[in-house]
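Take a look at this single chain, the form predicted on its own, given in structure tokens.
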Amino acid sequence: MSATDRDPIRLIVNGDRVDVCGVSPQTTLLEWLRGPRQLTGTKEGCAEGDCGACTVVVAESRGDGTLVWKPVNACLKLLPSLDGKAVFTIESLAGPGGALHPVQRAMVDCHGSQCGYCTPGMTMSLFALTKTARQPTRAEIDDALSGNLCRCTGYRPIVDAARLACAGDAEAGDTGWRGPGVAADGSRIVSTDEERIAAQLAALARAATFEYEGAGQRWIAPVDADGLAAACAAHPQARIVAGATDVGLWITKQHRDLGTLISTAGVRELAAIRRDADATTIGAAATLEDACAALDDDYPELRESWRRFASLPIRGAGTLGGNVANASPIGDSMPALIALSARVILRRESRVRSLPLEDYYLGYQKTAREDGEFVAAVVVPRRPANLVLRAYKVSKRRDQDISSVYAAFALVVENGIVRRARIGCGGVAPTPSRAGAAEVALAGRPWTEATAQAAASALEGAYTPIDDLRASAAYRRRVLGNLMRRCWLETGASAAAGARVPTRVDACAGD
């Protein structure tokens, strides 16, 4: 049994439940909130999810009473998106009385506030950070405000704010949602009020598909891989939707019309991550955070590279799954999964298939995905022995910026021989792809400068990249080359350099 248009999107909003009807599904919840909920505490910057102006925070349920807490782009995130969930504002930290919740005293007391435009943003991304961290690290406050731009105040006493917040006593006076939420001793506090969220979002879990219809166009969501398929199969030309990161901005800077929108975002199947001996299988809609740490174990090198992918938010909301599947050729995961060895699982209806991820991608935005058939996972290898792997992100601003150009080197090297050698670039082409010639210069050799070298020029070659806002198509191949020889520098010119793995904590080792 599925949902129909006469059932609507249900949310909480504020600890409120809210059924929308009406809107279409292309409605963004910056636009909802600012438009008919007059919530205008959220702001709108950039609309793009770059600057954090519009951050909230969206809670959502484990399935076992207690909630997750996730700080969020509201000018990408789609309203049918939000169903079952939960949705708070800045409007909804102040306590009775108007009294301020320890973040808002805490931005007060440090001067964390100047123009005050991001402040609400600001202000939420540390909410966010209370209900997760007690005395967090300067990398972790970091982390936490990544995807908030300010640009009048400065830094230092938003992030003293971000101590002091976290620092008070948690479990004196409020300690529900409105208050911090971890416990000297790193433990979670479920207070009364949140365990009444639990139970307002367990009211309104879906056990089926929830179909949507609003201003003629149509949002399905499926609660498993089933559903998903036949979803798929009965409308072959819809646009499926994850995490929207990318599809939010078609909406807000294009203003195009996607018509029958699929999200994977329900479907419970495809957010698991398993590992076994041979390999960890990541689930299309498994966040992008969540398959970042999985991989973590097997690749710690790839730490910086992942961190600077995006800012938390967007990692939050978008998948890996979805970051493979759009086919961007500035997409930074898939250079490192190709130098990994990844395959992608596609489905369609009952039939399964494998690809290595270099072979899904066939032209600019053009990939061997069929008609009815989705992501549904991917699969990459174990660490294997004796491997070398540097990744770099070569852009304009250091994070959370679109990649000019991106190269992963993968050498498995024994007794000073490469025995096997994958490379991955992105920016470079009109898809991610294999440097299969600068491969060619490092196999079977020995691990020298020379060989660092020839493979360097075999890079500089491989491409013929276009110019221009983010790179020249010069400065892009003599980057390529250079990345090469980093690598060997990094990895083989001495022999403890390579026993070195960067960390989160490498920039801010004086703090």
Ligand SMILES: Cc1cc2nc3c(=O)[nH]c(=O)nc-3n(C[C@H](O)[C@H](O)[C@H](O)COP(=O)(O)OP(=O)(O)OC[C@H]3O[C@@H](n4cnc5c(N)ncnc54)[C@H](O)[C@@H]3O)c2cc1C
The other form holds:
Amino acid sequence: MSATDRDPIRLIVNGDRVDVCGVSPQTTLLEWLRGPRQLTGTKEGCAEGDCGACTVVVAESRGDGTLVWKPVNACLKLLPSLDGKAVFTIESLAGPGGALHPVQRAMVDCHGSQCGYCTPGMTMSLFALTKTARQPTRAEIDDALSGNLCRCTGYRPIVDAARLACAGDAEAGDTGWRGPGVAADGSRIVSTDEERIAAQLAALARAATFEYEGAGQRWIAPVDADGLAAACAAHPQARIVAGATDVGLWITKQHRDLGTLISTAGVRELAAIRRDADATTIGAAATLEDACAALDDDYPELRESWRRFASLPIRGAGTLGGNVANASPIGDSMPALIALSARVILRRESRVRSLPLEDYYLGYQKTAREDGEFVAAVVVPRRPANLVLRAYKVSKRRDQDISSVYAAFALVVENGIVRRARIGCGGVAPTPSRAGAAEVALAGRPWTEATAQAAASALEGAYTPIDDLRASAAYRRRVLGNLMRRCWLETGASAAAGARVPTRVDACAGD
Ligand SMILES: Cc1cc2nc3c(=O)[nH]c(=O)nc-3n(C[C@H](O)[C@H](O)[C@H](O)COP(=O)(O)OP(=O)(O)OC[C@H]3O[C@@H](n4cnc5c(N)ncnc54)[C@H](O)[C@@H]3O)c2cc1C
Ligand code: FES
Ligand code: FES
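Give me the form predicted in complex with this ligand now, not the form predicted on its own.
Below is the whole assembly, all chains and molecules, this chain first.
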């Protein structure tokens, strides 16, 4: 059955089914919660995904009766993208008579709150953590809180609260299902309330394109790739939206009217990730978290820069396709993908084409994508033998910051000779780019300090970056060359000796 324009957005809010009509599809979840729903426990700080004051938890069905729970920045989430999902705000946690939920109790007992402005968001991030972790490590707790800023308490008491909350007895919470979703033996607990939510969500599942219209604006959410191709062909000027972690800012910060929006978020084929003998194919709507996990076995060297890619809620909402398609010169995935010879798959109606990723970028925010065409997938070759790989993100702040410079080096070194070199760079040109001159300085040469030095000089001379608030042009050039030198220092000795080159993860573990 095909849905109609009059279809409301159907979602679950704190356990209750809600149908929404009449609001613009550009309305953010935060605006709607705090406005029409009067759920003002969820706060607004930055309205750009940085502070976490607006964090809520969203449960989605896996389709097998179990749920995925994710912390979400309500300030960036567009309301129609919640169709078929369950939203939980801070108001949902308290039990009968206002009894504190175990996560709230832990925040109180550990003195995790002072002025309280960040507290609802922190608490919801911890609530999401309790759904996935029983005894989280410090690194896991840090990651869970990576999208939440607190200006007064300091993080130690909040980290203590995380440990206490996760260690709680799953079903000892005042309201049953709200306790941790993971048992002591690591198995998932599906409580009766979770079963109820899963059943509620099953009733909202859509089998055909969801079309919504509100305040004169249109939202089209196909469920499969053919539906997406048809929607893009019918509305070639429409704005495609995936996780809205870039698009959301155009609404909250630039107040842009985006016209018709076509969502890729529910398109089955685009969320899929497939691993074959020669390549991993990552659907354009796969989240950054899922994409990172899919590449981790082949390329553990990328782990650290993935972790420094925004925060957990942004990586859980944002997609690899969105990062690639957005064509920002400082996007973090593209330099590494270019170094790894990734290709981008584009589809327009029934025509499918594949381009080397570097050829997708034509100029500042200008790409080879035609009207009516969409990014279907990114294809990353499996790890070649004798690969030496390094990827470096350089930013003013270590975590939650945009890159000033990003460089990725992928060298195939056999018997001490660089057989193949690919270098991807970001932050130094109007587009993410491949550093051909420096690759020439490496290919066919012995992998020695002199070769690395020659490549570093070629890299420094290859670009005329801009001065901006993140870095001066001179700094960017110098850093680029130094990253080449660093790659040599970290890998040269082992690669030249034919030994296994440690990944940076190994190196950290040995520190
Ligand atoms: C707080 C914060 C921190 C961030 N930190 C980083 C960071 O560290 N590094 C970094 O690189 N980025 C960062 N970003 C940017 C953003 O999260 C990423 O670019 C993300 O991958 C975008 O994915 P999305 O699904 O949200 O894209 P959207 O916002 O939905 O879309 C982005 C663009 O891609 C287009 N698009 C999306 N999917 C398709 C498709 N299938 N076909 C054609 N066009 C498509 C859209 O039309 C739009 O132009 C950050 C953003 C925020 C808000
Ligand atoms: S209000 Fe700051 S992340 Fe949403
Ligand atoms: S308690 Fe004041 S911002 Fe965190």
